[in-house]
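We begin with a single chain expressed as structure tokens, specifically the form predicted alone.
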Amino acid sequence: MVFYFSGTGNSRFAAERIAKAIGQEAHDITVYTKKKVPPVFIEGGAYVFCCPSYMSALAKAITDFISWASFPKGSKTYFVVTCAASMGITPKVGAELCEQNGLDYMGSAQVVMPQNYIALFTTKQKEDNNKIISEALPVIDMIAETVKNGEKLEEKKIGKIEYSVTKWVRDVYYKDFMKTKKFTATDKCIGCQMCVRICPLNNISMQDNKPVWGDKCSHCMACINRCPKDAIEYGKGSVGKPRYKGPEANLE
């Protein structure tokens, strides 16, 4: 089974491409998370995960799944995550998680996707994406074929002084930055409530015909980045910043 965590899209692309090679399904995590439904198991099956890479670490939204879910033990267990750069620390705390759940954990592998954190970054112009984009696909279908083969996937050593500093930062983010009152809807917004719909953690609702951000916010930069009418502002980090709408409207 291949589940995802996903804001902008990038996620979900990598894992419906690396279900269909393998002949699967992709669900999205958030279908049982707003349910406190977990999803249905199959004994002896292999689970992949898909999220970003969020502080260089897998995003705290699927390892709470993880979790949460209670997966059959000795399941064989790989990770996958799209970043912009690279994705840190995730086979150390991959393989932590998998430790301290019963899985089987066959290994991390990184898919480099468009940057759509503009909060704090620029994504590029859509030509430098759909390349990007371009350039992903081969590594996601040679991930999909080491899944179909039971293989592990190779990656790389993380030393004590790494992980120990990532992991450090990625607490210290999590707990002081990752907040949303800097979150802001301009004369743009219309009240479409789209923001609302597509918010992984049913975190905006609105309020005179404008959303409003409650505090369980994973940064995912869903609502920024898919207002259609770019009304939605973080600061004034975003402000000027082209939108990331997803790799399915980039390549349209």
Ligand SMILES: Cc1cc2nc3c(=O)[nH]c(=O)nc-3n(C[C@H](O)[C@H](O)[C@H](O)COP(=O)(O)O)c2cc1C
The other form holds:
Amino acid sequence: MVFYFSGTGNSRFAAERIAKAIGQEAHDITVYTKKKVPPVFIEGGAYVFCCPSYMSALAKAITDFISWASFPKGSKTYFVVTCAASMGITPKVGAELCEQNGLDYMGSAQVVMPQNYIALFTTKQKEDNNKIISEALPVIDMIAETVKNGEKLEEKKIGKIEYSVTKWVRDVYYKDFMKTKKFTATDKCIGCQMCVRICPLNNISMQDNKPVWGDKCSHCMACINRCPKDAIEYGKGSVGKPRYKGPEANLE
Ligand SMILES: Cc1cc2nc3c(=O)[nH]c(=O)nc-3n(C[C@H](O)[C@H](O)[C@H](O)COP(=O)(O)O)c2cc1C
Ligand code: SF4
Ligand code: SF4
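Show the form predicted in complex with the ligand, please, because up to now only the form predicted alone has appeared in this conversation.
Full assembly next; the chain just shown is listed first.
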């Protein structure tokens, strides 16, 4: 089975392409997490998890999902991490996660896709993103081929120091920096509620026809990038930057 967590569509895109290549469908993990009942999967065959890299490793949404749901013991498990530059320490985090959950770790692969972290970094113009996506296609196809053949993904070794320092930074970032205080809706907001519908954590509600943010946020950047009116800002950090609308919109 192929699962994904995705804010702006990069990881969904990779998951759907891999699923298609191996004759399956891709499943959004938030369909399960929003129901709040841990699912039990009994399907045989490989399990593939696609998600973004958040702070130098696979998104916590996926690691939490794997620990929360049940999978057949010993299932071959692959991680596919979309990122702007690097999947960081994913290989070690993924291997540990598999060990804790009785899964057979088959490796992790990174797919470089457009940057979506508009709150912190500079997002690119459409033409630059098109080039990045085109270059990602053969990488995704190679991963799909490896999964299809039941082979292991090649990955680099993660050193002990790199692992512990990165893990510490990640924990601090998740705890102290993934906040919503800086999100605001500007006068461009038309009250369409798209941000409410697409938030994977159900963290946005409407008050007086404008969105308000709760405190359960993974900083996935779906709301701010995908608002049809570009009416959301993150403090001053996002002002004037191009919004990343996802691979399909980009390739249109
Ligand atoms: C909170 C956050 C943290 C990120 N951290 C990293 C990172 O450590 N390394 C990296 O290469 N890209 C990082 N990115 C960029 C995303 O991993 C990348 O754009 C990804 O493809 C987005 O996937 P999605 O469209 O499926 O949400 C980060 C993005 C966000 C929103
Ligand atoms: S998606 Fe944009 S326009 Fe629609 S309600 Fe949210 S902020 Fe307003
Ligand atoms: S509120 Fe947070 S989790 Fe929800 S869409 Fe916005 S950035 Fe993502």
